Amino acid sequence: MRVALFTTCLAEALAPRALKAAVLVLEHCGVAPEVPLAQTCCGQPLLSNGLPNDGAKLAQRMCEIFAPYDAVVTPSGSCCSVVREKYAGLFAEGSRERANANVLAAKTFEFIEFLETQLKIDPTTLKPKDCSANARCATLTCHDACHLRGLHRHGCTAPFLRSAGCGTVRDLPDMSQCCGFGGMFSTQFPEVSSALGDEKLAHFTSTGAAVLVASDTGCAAHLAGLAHRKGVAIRVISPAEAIAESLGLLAREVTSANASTEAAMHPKNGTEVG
């Protein structure tokens, strides 16, 4: 099976470790992803603002560049939702190009997903032979991304990572609630983002959870972000990052990683403007 990843824009520019832990996990897993050099963003800012035809470009773009491989990944859990739920839409029925997107969308999945519904891994086969002094075994909760419910996997990342080994998984209250980034709302209407992302910190913080696993890297930016501000003591990593870190193919970091995603937010209240 030939898979390509799928970086993002926002993964290349702000997480480049979630994409290399994805890598890491994947051969793991036996598949040799690729990474085309052509991808570039697949249209979401387009679409979120009203622009389809703008976005249909980059649609199929996307299409073409994907069209030689059998699989597509993403650690990004809404950009696979627009690729899934709006590029056939975006083409007229019947046409070369919506049928394009329908193969594409057919064959483009969410990480967690794809190891789960496509490579068939039985997570606890994923379970580190040894979790003692090494401090592998964090705890940590998860937050799912929106975009995941039309994917149907909102809910999906805390058990497989539970099942994996990857630490001591805790449910995060109210799980379900936006963290406020939302991709352009969150500039649009930073007072209600902020104030979203202060209810998920605190939720967050209630666990007593060390680390908080985020499906997508706007959330992961969006609450990294307003912790450091507020000075919440918190290491945001992806999925791939967690599985990778608790295998040893990925030297757990003893930082955070607020401070990384510090040169892209908003200057008064944390949220990406990207």
Second form
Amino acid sequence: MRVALFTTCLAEALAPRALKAAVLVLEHCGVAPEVPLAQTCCGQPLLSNGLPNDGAKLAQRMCEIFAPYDAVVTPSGSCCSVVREKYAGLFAEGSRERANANVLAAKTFEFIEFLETQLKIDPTTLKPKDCSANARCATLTCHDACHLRGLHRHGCTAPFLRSAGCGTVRDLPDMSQCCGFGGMFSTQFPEVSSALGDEKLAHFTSTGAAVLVASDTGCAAHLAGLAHRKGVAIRVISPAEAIAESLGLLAREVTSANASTEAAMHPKNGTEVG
Amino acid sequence: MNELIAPPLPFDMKPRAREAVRDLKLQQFVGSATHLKDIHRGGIFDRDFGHDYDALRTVARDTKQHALDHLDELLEQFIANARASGATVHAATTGAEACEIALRIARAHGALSCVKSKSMVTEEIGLLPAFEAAGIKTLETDLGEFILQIDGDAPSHIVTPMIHKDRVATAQSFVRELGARYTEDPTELTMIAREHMRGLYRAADIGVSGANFLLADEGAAVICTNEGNFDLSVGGPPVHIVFVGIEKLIRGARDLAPFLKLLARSGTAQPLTVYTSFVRGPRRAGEHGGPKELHFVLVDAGRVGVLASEKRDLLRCIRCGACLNACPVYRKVGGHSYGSMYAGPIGAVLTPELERAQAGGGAGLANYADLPRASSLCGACYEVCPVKIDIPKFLLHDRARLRERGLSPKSEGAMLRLWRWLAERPMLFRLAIGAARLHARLLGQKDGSRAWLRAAPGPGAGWTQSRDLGMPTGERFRDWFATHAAKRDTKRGAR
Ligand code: SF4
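The form predicted alone done, now the form predicted in complex with its partner chain:
Once more the chain from above appears, this time first in line as the rest of the complex follows.
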């Protein structure tokens, strides 16, 4: 099976570590993903902001670039939903473009979804062998991207990570409410967007977790950015990073914001690991 | 009409939204009420329907769509059957016409006072101001609407109109307007309102209401309320007028069940509203209650135009309010930010469309350019809608129309097109990302593996108004992957 990593523009710019983690975890699961070089942006910013024809051009590019692969995996819930739910409708019924879009839609998966439904990975097999290593992963809580609703994958990340033994996974209160990112909405209605983000951060803080796992790069950047401005101690990572850290494939990051909390919670594991 | 729900056009949503976010009371009342309703809605559907919930919504969607597709036939049937039962049926193309019809009826009876039960369409057509201007004293009998009326306030939710107010405000208004003694006890407050209203019911010359469904087979209307105020408004006065949008038509009682199962559960997590009233024809010989004259005013006010448009699905809406309760933006900005009696997700798509489709033609989106943009496209509205209206799809549709007509900011469009141009040129695209990273590295504050910007230039400025922008400083993913893949392939080759 040839698997391509659909990196997404936002993750390449803002979350290279999430992509790295995705590669390492996939390899751990026996899949060696490829990274098609020509990929850029799936067109979501255009499709969400009233430029469907421009978006369709990028959709066509995506269909061509990923044509050689059997499966396409992405760490971004929203980009995944765009490919799956929006692409086909951009092209005329019966057209070759529509057919191509349907082919791509059928083989594109969000990262955890791919592990669970395509590779049929039993998450308990991802449990770190060395139990003391488990402490590497802090207490965490998950916020799923709203766009996973349409894929019927909303709320699936936390149970998976919990079974995979990625540290202590706490439930995030009111998880289903949007974090307020919403693409350009975040800059068009910054007050509303931030108010929603603040509410999400307050829920996060109430769980006592040190790490927030967000299944979309945009949500992650929004929440991390809000927290950084306010000095809220939080580390926002992707589901792939949570698994990679728990398996010891990636070292845990330390920043000034989380150093004290994490050091307090895991005195021996606060620093660089393997 | 009240400026809160009928603002001067073009309407600017942003100042109201900004103010609402800062209004702590609104945040508290609207936030907690909508959250609770949404949770209970999910709970009651789980409990009562489990996995069949989706199938039930599909039936409701298809039934309502079928009715809309056959609206002309259903209208004829309804009119014939309602007349056969002794009711008078009027058709109004515009809101003004609907008010005029009502005023004619009122004048014919020399009516000076009116009791009105809750109805969104009467808000839409501005019936109350028209009655007041004609000297017909009108009493809102829905408790929430009554409180709004004595406060000169306007509904901010289609089901729970005073969701933005609390008991304290109500208590104060009752002291001020009714001379009641101060109490915050909900039962006592209800009793005060009840005492005030009872006498007025008996004395009223005319009763007015809306309707939740019109039954073509029976020529009847179905009205769902929790307070029984409709039954009093139809039982007391000698004349009753039902105002109803033509999209409320369904084939008949045979099609009613899925809607009754869904309406109250979606709106307030009740199995049924406390009262489900059927009105068919005026009082017959030998009957003791009911109006001597019953009128139906079938209101178009843009609905025919919506029916002919790509947005016809919107007419399936049964005004349950579930999408408002589930919407993160509504929860933060409240109903008055939408500048319409129809707030929240459904309001954002319906308000401009109804305005456009008015007789004479409104400017539509040009008058409400903010509404389609005021959404994070989270999809919660679509998920909860009992008749499966794909509201996010229509928001996107409207955003495209705004862009086509040059009603969205030009600079934003230019930036997005530049983005597309870059995205078609992978080398340049990567260079641009590299430039952004470099900018952050040079000017940002280093922290761990990121450089944080407090003020980003150009399009990033909106972002950094309230958040920092953290750009990674380490190795680029592509560089890492090139080395990694090379190692991986050698390992494989060696095996
Ligand atoms: S759009 Fe759907 S959820 Fe919203 S009020 Fe109408 S029927 Fe209810």
